[in-house]
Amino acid sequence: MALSTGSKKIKTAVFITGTGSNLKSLIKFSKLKKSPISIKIIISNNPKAKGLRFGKIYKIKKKIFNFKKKTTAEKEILFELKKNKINLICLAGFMKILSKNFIHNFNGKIMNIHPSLLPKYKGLKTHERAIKNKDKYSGCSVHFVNSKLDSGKIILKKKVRINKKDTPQTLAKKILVQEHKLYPKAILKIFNL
């Protein structure tokens, strides 16, 4: 999907969980002008995310939906989503897994950043899981979402070292140094920019 310059911006929902440092980024780079998104919405599992402060600051929509029921919420989710004409989901750190009925009736794009370099380690506990394995890298990976968890398409991956100091949490936060600038390059990636 290429978009031409003078074209409006797509209509993105950023989807969070917890502190919504991906959000603030993904926030940041879509002021930009070269940037081909504008963010409408935030949409959170947690009425207690600390991320949702960003939406006061940015004075972008939010809104907040129970997964005690996940078939309303995502009904009610995909009704905010087309109220809004929104056409990208980027999904930041959020901690509820989408349902095949859900990605299939969103037919727009859904991203999904996740803090191992997959295909290697999905779901959770990433930074314990490649530390136990000695392994000598890790980092994170922009990918489209489809119905599998953390399987679909690979747009973008970039490499962190592993030092032999390293705990999951100094791990954690020399990857999220990277995932705030690989999120803003994957986008650019898939609209050919």
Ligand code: GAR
Contents of the next structure:
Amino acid sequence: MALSTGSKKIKTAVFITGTGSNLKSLIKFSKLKKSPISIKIIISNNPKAKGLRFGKIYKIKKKIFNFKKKTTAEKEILFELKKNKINLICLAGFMKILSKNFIHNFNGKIMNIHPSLLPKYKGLKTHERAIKNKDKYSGCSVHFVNSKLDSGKIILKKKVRINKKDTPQTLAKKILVQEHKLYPKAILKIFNL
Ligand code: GAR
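Please could you give me the other form, the form predicted together with ligand GAR, since above is the form predicted alone?
Once more the chain from above appears, this time first in line as the rest of the complex follows.
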């Protein structure tokens, strides 16, 4: 099924593992009139994820699933998503790899934000690797999720300059500021808005 807004907002799930600053920016965006999405549920693999507090603050349902039993967790998540009529998944700092079967169930309807200029630096420790390689720029990318890690079709990217004094931490901070702008922009783009 293709993504389409029609007159109603697209029921969206956001998946997080940690701080949830991208979740917060997506929630704020979803409340704007121009936003095509409405966030119905927050899903996490981590009961201690700081970002879960945004569920309470913004009165959005949240659910935690134990990925030690990944097959079961994914089955339960799919059930929850169907129950809530979810039609778009935004991965926002979700640090688990979803199975082919799960992705197949939401084919073309899962987006992710990644802290590098893809296809450079798929996977982890992106900032460290960019600095080590003496790159002049790094940045962030929003892409569709397919069954290969960080390899789906790229929707938008934003470059960020790396300064000589940057550490992985300072670079992460600078890139995060851009991530918060890029994810909403990418959502508008996929809906042709
Ligand atoms: C973000 O920088 C996001 O791009 C990254 O984790 C951070 C989460 O921050 N995601 C990945 O590395 C995915 N492989 P947040 O919890 O504050 O949104």
